[in-house]
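First comes one chain, alone, set out as structure tokens in the form predicted alone.
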Amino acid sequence: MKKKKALITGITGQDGSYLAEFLLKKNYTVHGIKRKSSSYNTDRIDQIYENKKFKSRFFLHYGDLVDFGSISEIIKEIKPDEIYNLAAQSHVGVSFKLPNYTTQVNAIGTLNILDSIKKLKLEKKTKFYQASTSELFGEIQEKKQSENTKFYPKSPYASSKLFAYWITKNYRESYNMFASNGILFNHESPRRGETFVTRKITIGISKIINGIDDCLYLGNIYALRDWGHAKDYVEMCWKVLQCNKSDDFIIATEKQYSVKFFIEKCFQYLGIKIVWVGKGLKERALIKKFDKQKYPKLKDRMVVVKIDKKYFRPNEVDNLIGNSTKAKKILNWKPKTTIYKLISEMMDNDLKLFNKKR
């Protein structure tokens, strides 16, 4: 049976490294896409490299979306079966500050490589996956968001993967090509960036045990999210192009979490509690009980998350939960992982690399 060759943007971001590992493990041969940099970026998929057994199937390109010419002409080179569009400028808060950049990127560079595939005319050949986000819906219109609630985007970054959602389905509809949106609810990992939030609290919690720093500074720790791992769903992004047809897809838990709960499980995963005091900009939470020969850098009622308004977004999204019914039906597809197993992944990464820099 003749290989797949994958075609990977973002390949060394989160979802892009373990997607690879996953179609690698598929026998498919794997093409990812790299911009050119002045430095290393990486080490998500180092240890791929390292695997005498996918070695042979693995490959970097350099590209870049924004470039037509560049994601063009990889595109005709590999003829890839399966397209996975996972580059973006992904963080919220950024894409108030950089909104041309996220657009530039994220926007037309799923349109070029849509406008790509169709000047190769390789429409029958490629199935092509984006990769979509939970941050559309923002302003809330039903208490689940299904694959029918209207969108409402709240930031620069939801506005631009609105453009890119509504393109693919566009090429789908217009020249009959395959062509899928999976809608994805929050999905963390140890290979998440540090500054979003998930890492940025296992990060700090480290910093703090190991006496690096002594506070944790978040903006809005009330903020509601359907968290997931990522390694579960990359599964699903790769169960949605193996469809007899394409289609969009939400990929969720439907089970929904605070930042402040993400917080205090982080906390009790090492035996630590931690109490809250203060509302508003004065809330804080403070060590209650803690084992001193465990952790020696720690100190009794000593301070370790504090609100800083900084933090907070210009247009915030409080409240997202994820109804994957149509993807558990279809794709006979459900997550794996729990909220605590992938805390205590989370907060095992993290302590092992701060122990190693202290």
Ligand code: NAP
Second form
Amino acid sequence: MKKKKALITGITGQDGSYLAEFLLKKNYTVHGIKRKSSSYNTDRIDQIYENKKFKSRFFLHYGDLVDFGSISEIIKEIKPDEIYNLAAQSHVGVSFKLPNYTTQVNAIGTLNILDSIKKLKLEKKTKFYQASTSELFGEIQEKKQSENTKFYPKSPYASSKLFAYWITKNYRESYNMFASNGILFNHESPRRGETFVTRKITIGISKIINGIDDCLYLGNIYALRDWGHAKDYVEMCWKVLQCNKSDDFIIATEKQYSVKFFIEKCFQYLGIKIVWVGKGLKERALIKKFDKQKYPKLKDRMVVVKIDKKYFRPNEVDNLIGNSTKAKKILNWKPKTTIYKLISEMMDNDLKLFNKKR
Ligand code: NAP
Ligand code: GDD
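Return one more block: the form predicted together with the named molecule, after the form predicted alone shown previously.
Time for the whole complex; same chain goes first.
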């Protein structure tokens, strides 16, 4: 059977790196688009180059989603069977500071790919996956959000992704393209970007334990999220494109926890007990109980978490939890990783990282 060719935008990101590995294991030839950067930006995919089995089927191309010419040229050259559009300015908080740029990349960037497929007359050959998001639900209109829940985006990021969601559907319906949205809820991993809250917490705690930092500063610790593992979720991106027909799917664990819970469980995983005192901007976490021999850098009643208002967003998304009944049925979706397993994996990774850096 002919090897399938996949093109991944955002290959240097968390999901891109896991998806590349997944597809290479499935015997695909994988092409990725990476941006020009003044410093090294391929950390997450370096191990693919080092893997003899994958090396000859893995290619990187310079490109940028906002540059129609570069995107179109790459698609013309490769003629991929599948395109996974994972590239984005993906930070919700940053999108308030960079609304125009976020829109260019996330909205117009998506259109650039779809329009390239159409202009190159690849509609019958190339399937398109769009990395949609639970942020579309923003101010939630239903307790658990499904494919039928009304959208209410609350940030430039979410609004840009709403355009991308609809333009994907428009091209599907107008030009009979295989173009699908995976509406994924939050997913994390040891490869998660360092400014997203879960990774910020696991890195922050690891630095405190190793005496590199003494306190972690956060924003809204009462936000509720449905957190899964990125490795499980990229398999679903692939499954979305293996369906008989193009469609949109919610991928979620259907379990919800607060940021505060995530912090407590990270400390608990290390055998450290914390207590919360104060309210609002004065709320903080103190060390209550720990093994002094194991953690010589910690002190009794040391303040390890504080609230800093700079991490609050102009418009907060307080509460997200998905209903993935459709994906369970059609994609045979079952989340594999519990929040506890996710925490242990992330904590182990970051403890090792900062133990070395000490
Ligand atoms: P990520 O780690 O932030 O990766 C984003 C990727 O996009 C990086 O490779 C980045 O390149 C690339 N990129 C940014 N701007 C670009 C541009 N103008 N042209 C080309 N590439 C560009 O994000 P992620 O967590 O893997 O998420 C993947 C996708 O899923 C994103 O679209 C995100 O919005 C969406 N999503 C994520 C989640 C989640 O919880 N992780 C949930 C729902 C949806 P650099 O490495 O050079 O920065
Ligand atoms: N990043 C960050 N930093 N978030 C914080 C902090 C902090 O210091 N303190 C509290 N939070 C809260 C945020 O306000 C938000 O409510 C929650 O923690 C999660 O924040 P992020 O981890 O930044 O993720 P997100 O939910 O805003 O966005 C992520 O998930 C979306 C899917 O719902 C990103 O990956 C998006 O790209 C993705 O679409």
